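Next comes just one chain, in C-alpha cells: the form predicted alone.
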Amino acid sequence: MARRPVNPPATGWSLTIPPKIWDRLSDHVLGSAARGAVLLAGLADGPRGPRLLARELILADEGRDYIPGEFGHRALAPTFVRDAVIRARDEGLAYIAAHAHLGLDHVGFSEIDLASHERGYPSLSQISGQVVGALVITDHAAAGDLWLPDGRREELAETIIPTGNLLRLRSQPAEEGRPDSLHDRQARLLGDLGQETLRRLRVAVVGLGGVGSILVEELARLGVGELVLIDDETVEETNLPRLVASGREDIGRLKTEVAARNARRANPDVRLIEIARRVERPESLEELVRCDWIFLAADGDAARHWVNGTVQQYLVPATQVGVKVPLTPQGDVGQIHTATRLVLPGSGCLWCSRLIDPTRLAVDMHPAGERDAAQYVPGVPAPSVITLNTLAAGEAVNHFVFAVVGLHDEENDHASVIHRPRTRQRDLQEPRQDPTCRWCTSTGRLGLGRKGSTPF
C-alpha cells in the first residue's frame, strides 16, 4: 500500500475517529460496493480549533438504508436519516453522514453532494440542534462539510485517526514544508513536513521526575512546538542523580520550573505551559484535554486514572512510561522491566488492562496530609536508576515521532513494549478490552468530549 501523505496539524474544525471505528467505516464505505454510514460525535475544544469526536458508527444497510437516489446515484434512506438525527438530538451529539469517492490523495464533494446538503442540512440542523454535516473519504484523504446550529457553514480542516501511524487526512496533501536549518539532520529522516508536524504539536508530560525529565529534554530538542508540564512536587536531593540537567541549586524548586528551564535551553522557541498541580486539578485537565499527545510518566493510580479518562473521553492518544524494579524484603532483585504502553481511544484502556488499582486509587485521592496515614503499609521509596529510565523514555519518544510522521511499518501495531534488561528480552503486549468498559467503549465515555463531566 502506498504511504499516506504527511500532513502537519491544520487550524480549524477537525474530526477525530478512534482506530476501531475508522477500520469499520473504511471497510464499509471503501469496499467494492458504494455504501453509506453515519458517525455520531461529541464536541470539544482543541489546540487549533473545535474538535468533533467520533463516538459511534451507524452503518447503512445496502438496499434498505442506502438506496438509489432521486438526484444522485445512491443516498441514505429518509427513515435512516430521521432515526440517526433524532438519536443525535436526544444524545446531544453531532450527526456526520459518510460516504466514499474514488481516488487516493485528493477528495471533494460533487455538485450533486453539495446540492443535497443545501436541501437537507438546514432542516436536520433545526431538528437536532447540533452540528450536522457530511464526510467523504478515500483511503488517503477526507473532506467535510459542516453546518452549525447558529447557521454558519464550515469546512473540515482535517480528519485524525490516532492509530499506529497517526493519520491526518485532508482534502488534498499539504504543500511542501519549509526547510528548518536547525533540525536539518533529523529532517533528513522525518522530512520537512514531518519536522513541521512536530513544530505544530501540543504535547503534555505528566510527571517530571526521572523519566519525565528525559521526555521533556528529548521532545524540546526534537522541535515539538508546545509542551504542557504537569507536576506538583519539588526537587529533593535524592532526585538529582536521575533528573536531567539539575543541580544542588535546584533542591526545593518546583519540578515544573526546572523542566521549563531545561526545555528552553534545549529549544528557545518552545512554548511552555507550567502547571504545578496534580493532574486531577481542573486547571491541569483543562490543558490536558487540548493536547495532541500525552506522556504519562507519573507512578500514581490517580494520574493513570485521569489520563486514561482524557484519552477515552477526549480521544487524545497517550503513552504510559514506567520502570519496575522489584525487590524482596531480603533485598533480592527480581525481574526488572520497563514498560512503554500505547493508550489509544477505543482500543483497550488502562482499566481494561488492570493497570489501575481501585484501592490504591482511593488512597491516592486523599488530601496530601492524609495520604500516608491512609496507606495500609508504610511506603518505601522504590529503586530508580537513570539508565533504566532512559531505556523506557527513548522507546516512548521513538514511537511517538514515528507515529506522528507516519514512519511505522504497521499502522495497526498498537502493542506495548516490555524490556527486561536482566535477560535482554524485548516483548510486545497487545492491549485488552472489556466490551462493557465504561471508559473505552461507545456504551461508556468514549468520545463524549465536553458533554461528559470533567473531572471524570
Given for the second form:
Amino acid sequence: MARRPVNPPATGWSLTIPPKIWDRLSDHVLGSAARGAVLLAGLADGPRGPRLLARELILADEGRDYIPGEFGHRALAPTFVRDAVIRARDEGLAYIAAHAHLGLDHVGFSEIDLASHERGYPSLSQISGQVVGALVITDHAAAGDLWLPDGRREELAETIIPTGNLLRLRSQPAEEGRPDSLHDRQARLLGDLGQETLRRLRVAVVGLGGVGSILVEELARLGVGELVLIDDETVEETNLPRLVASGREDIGRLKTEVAARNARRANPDVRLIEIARRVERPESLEELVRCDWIFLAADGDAARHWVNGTVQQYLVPATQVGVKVPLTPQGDVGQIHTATRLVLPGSGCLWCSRLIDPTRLAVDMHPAGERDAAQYVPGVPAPSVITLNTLAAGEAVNHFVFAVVGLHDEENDHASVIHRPRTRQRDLQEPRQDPTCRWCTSTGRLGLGRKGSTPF
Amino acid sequence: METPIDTTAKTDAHQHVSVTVKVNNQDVTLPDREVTGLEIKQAAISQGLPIDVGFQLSVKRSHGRYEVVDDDELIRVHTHQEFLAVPPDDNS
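To test you: the structure above is the form predicted alone. What is the structure of the form predicted together with the partner chain?
Let's see the whole complex now, leading with the same chain.
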C-alpha cells in the first residue's frame, strides 16, 4: 500500500478517532460494500482549536439503516438518523455521519452530500443541541462538514488516528514544508513535512528526573515546538549524576527550571510551559489535556492514574517510560528491565494492564507528610543509573518520532518494549484490554472530553 | 398516559382548539387537537422550522420511545407533546 502523506498538525477543528474505532469504521465504509455509520464524539479544547473525540461508532446495517437514497446514491435511513441523533442529544455528544468515497490522497463532499447536509443538519442541530456534521474518508484522506449549535458552519481541518503511525488525514495532502537548515541532517530522514510536524507539536513530559531530563533534551533538539514540563520536586545532590545538563549550583532549584533552561539551550525557539506542581493538580491537568503526546516519566501510581485518565478521556496518546532495578536486602541484583509502554486511547490502558495499584494510588494521593507516614517502613532509595534511563528514553522518543512522521512499518503494532539488559533480551508486550474497563472503553470515560469530570 | 393514534375521520361535532407541541425542541402551534403527520410538519414549516415535508416525523411515547407518524396518519395531540422531524442523510 502507498505510504500515507505526512500532514503537519493543522489549525482549526479536528476529529480524533481511537485506533480500534477507526479500524471498524474503515472496514465498514471502505470495504467492498461501501456502507454508512455515525460517530458519537465528545468535545475538548485542543492545542490548535476545538477537538471532537470519537467515543462510539454506530454502524448502519445494509438494507435497513443504509438504503437507496432519495437524492443520492445511498442514504442513512431517517429512523437510523433519528435514533442516533437522540443518543447524541441524550448523551451530550456530537453526531458525525460517515461514509467513504473512492480515491486516495484527496477527498471532498459532492454536491449531493452538501445539499443533504443543508437540508437536514439545521434540524439535527436543533434536536441535539450539539455539534452535528459529516465525515467523508478514503484510506489516506478525510474531510468534514460541521454544523455548530450557534449556527456557524466549520470545515474539519484534520482527522487524527493515534495508531502505530499517528495519522493526520486532511482533504488533500499538505503542501511541501519549508526547508529547515538547522535540522537538515535529520530532515533527510524525517522529511521537511516531518520536521514541520515536530515544530507544530505540543508535548508534555511528566516527571523531570533521570528519564525525564533525557526526554526533554532529545525532544528540544529534535525541534518539538512546545513542551509542557510538569514536576513539583527540587534538585538533590544525588540527582546530579543522572540529571542532564545540571550542576551543583542547581541543588535546591525546581526541576522544571533546570529542564526549561536546558530545553532553551537545546532549542532557543522552543515554547515552554513550566508547571511546578504534581500532575493531579488542576493547573497541570489543564495543560496536559491540550497536548498532542504525553511522556510519563514519573514514579508513582498517582501520575500513572492521571495520565492514563487523560489518554482515555481526551484521546491524547502517551508513552510511559520506566526502569526497574530489583535488589534484595542482601544486595543481590535481579533481572533489571526498562519499559517503554505505548498507551493509546481505546486500546487497553494502564488499569487493564494492572500497572496501577489501587492501594498505592490511595496512599500516593495523600499530602506528602501523610504519604511518608503511610509507608510504615523507611524508604530506601531505588538504584538508578543514567545508562539504563537512556535506554528507555531513547526507545520512547524513537517510537514517538517515527509515529508522528509515519515511519513505522506496522501501523497496528501497539506493543510495549521491555529491555532486559543483563540478558540482552528485547521483548514486545501486547496491550491488554478489559471489555468493561471504565477508562478505555465506550462504556467508560473514553472520549468524553470535557463532558467527563476533571479531575477524573 | 399514552396518546392513542386515532385513525377515525374528524366529525362535525369536533371542537377546533389550538395546541402547542414541541417539534425538534421548538414550540409549534397546531390548529387542532386532531392533525395528520403532514399537517404537523406543515405547521412547523410555516412557523420557521428548518425542515421540509419530506422529513420523517416521529412522536415520543410515554415509555420514552419514538414511533413514526405517517403523513396521512391522524393523531390526537396534547400540549407539550414531543415530535422529531429528520431527513435521511443522502450520500453520493
